[in-house]
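Only one chain is given next, in structure tokens, and it is the form predicted on its own.
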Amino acid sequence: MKIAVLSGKGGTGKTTVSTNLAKVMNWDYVDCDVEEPNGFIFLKPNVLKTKKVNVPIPKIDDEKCINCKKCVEICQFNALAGTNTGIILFEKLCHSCGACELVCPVDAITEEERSIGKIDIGQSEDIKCMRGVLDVGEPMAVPIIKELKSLIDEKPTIIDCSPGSSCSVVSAIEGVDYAVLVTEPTAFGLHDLKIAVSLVKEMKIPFGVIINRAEEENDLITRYCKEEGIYLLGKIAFDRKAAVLYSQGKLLIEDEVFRKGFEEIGRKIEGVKRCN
């Protein structure tokens, strides 16, 4: 079973929820927030293997090229530009579709590999941990996320997604069995939660909500969940102890009260697993 943890916006505690749940449930952990993968800070795995992630890009043979610009015309991403003296490639715009190679009438285009990041694979006690790391300045995270997910085995796994509802999130949650939406009890949190709810409903993924930094019993997120019939998995209290542990790179479950809270959320998720 694969569970994705996501949020409508950054800073809601998505990674805090992902890492603490992975630990109390003894599930594998995969950090698909490849632009800012910080789950390893808290789980502290021993990294056992690192592999590069490459994508294919066109390589143009200037001696064969007749400058017909058919490759420029077919490119939907403006990665190729035609000039009077030849074709210019903007490699970071290339989506590796291969169309330019197919339409070239003189076989002047082949493919070569370009590195865009890496995947780290490690172990934190009984938990297998993986993370994708996108190189600085690289615009496309999806190839790393797809390769990262291809490495997930049959063991129950928690997938820590990027915030928002971009292509990176869609790629990360595609095919998961359940989604945990993390939010905070503010108007901004509610606004972005609604976006995340729309996304998982559109993708027909069952989901529940966790409210982080909860102070009131009947806050605006709780009321929204009741009105919409959304399952509330639990609340994480707004407490200075959480900030202290987080700033020290520690899991919240080192505190007994937080541990019991995460264990209760974990039992609810296990219930979802049994229902599925």
Second form
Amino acid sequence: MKIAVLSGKGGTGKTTVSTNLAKVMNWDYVDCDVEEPNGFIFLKPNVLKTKKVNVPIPKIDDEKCINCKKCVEICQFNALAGTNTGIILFEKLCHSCGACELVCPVDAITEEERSIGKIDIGQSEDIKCMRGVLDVGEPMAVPIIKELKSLIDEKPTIIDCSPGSSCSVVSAIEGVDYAVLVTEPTAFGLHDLKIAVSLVKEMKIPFGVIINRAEEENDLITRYCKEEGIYLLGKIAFDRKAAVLYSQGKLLIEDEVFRKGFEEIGRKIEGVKRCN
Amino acid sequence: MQLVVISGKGGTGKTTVAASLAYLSEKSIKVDCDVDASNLHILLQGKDIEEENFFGAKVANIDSNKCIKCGACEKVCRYDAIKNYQVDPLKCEGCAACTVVCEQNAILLKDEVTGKTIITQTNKGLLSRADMVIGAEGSGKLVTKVRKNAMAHRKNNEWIILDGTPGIGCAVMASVTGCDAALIVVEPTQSGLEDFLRVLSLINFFGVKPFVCINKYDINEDMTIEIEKYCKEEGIDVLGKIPFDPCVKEAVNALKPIVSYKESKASKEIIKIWNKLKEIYKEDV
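With the form predicted on its own in hand, show me what the form predicted together with its partner chain looks like.
Complete assembly follows, chain above in first position.
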């Protein structure tokens, strides 16, 4: 059972929801927001193992290369450029597809590994915690997300996704059993929630919504969910106390009222899990 | 002068600040680089005057009449995008490896629309933005196009104000590269500090001059002091400290930039930041 927490947009409380839920539900936690992985700040796991994430990139043997530029022609990402004296590789543009190696008529291309980031694996009490960390200056997050996901075992796991709706999010939520969409009751929140809703609908993932920083009973998100028949998993109240706990790197469930709220949401998710 | 407002992470108030600067600088051209979830037009409103499809990716297409189901394409695809002789467009990166191995020439790459670029006329000047197709690949390329569109409309060397993208990945690099200055919006939180350091190293890498403003500084004043201390050591100007102000949420819900609320404490501080920037760059905007 894998549940992804996403939001359409950053700053809505995705990491807050994922980490607090992981703790009250006693589920494993995986931070796929590899550009800005913040979950460990709150769960404070002991990191037991760190491994590098490598991607294959072409290595061109200048001795063998006949400078036919077939590799340059096939590369769809402009990662290879042909000059009079040989082929130049822009390694950060490389998508590791292997097409250049396939077209080389003289087998001058082999592959070597290049590191783009790392994965940390740790333990916070009973919870196994993993996170991916993309090196600064590296453009591509997806290979790290894919590797992280391959390390998830059979235990129930919460996946904290990156903001937005681009390829990183698609790769993080691919194959999950349920999605939790976190939003806030503002016009921005609604706009971004709609984007997240279309994404999970397109990928045919069942989902529910959590409203963070909720202030009133019948806010614009509640109305939207009712109109669209979207299941509302719960609300997290707008409270300065939450902002203060967050700023100190603490979990909201340290506060009794918030703990009860998250337990309630956790029960609903367990219920959904049984239905699916 | 190209100024990008950036944050390392979403939700720090980047758009609140960017929309305010955009509103205050009537002559500037505005760019919303957050192509995944663009919000600036919600605040600035206005009328769309140009729209164009953007072909930012390619997707493999298998001609079922020619396909002999040999499975070579599925085997060579490193993105698991081909199953049962069908291409999953969400997974396909358009790399062309499958076209190389297909002996029947049954596979062609087709240009794919990954978004729409839009020019919006607001009553505070032009806004260049995009609507990205959900789940699309290559948001960095779309950011580059949105910036190019803004440059095409620039006549007299006007300021370009960019609302950046969250994170540090390809879209952020595309937002930052070539800018003169970056205003980093930082939240005084544990995670805010970590995200700030990551985005700062990216900005330094691109040789862009960094400035900092601390948003909701009074949520955690110890952390604010820590950030200020760090900036001082690194020689980065902290242009302002925006207080927590419930009026900001009111402004968002009223779909107005916070600076249109004259009495708001946050608004006063943002105006101060803007005046400092103008003074530093000594330009009439």
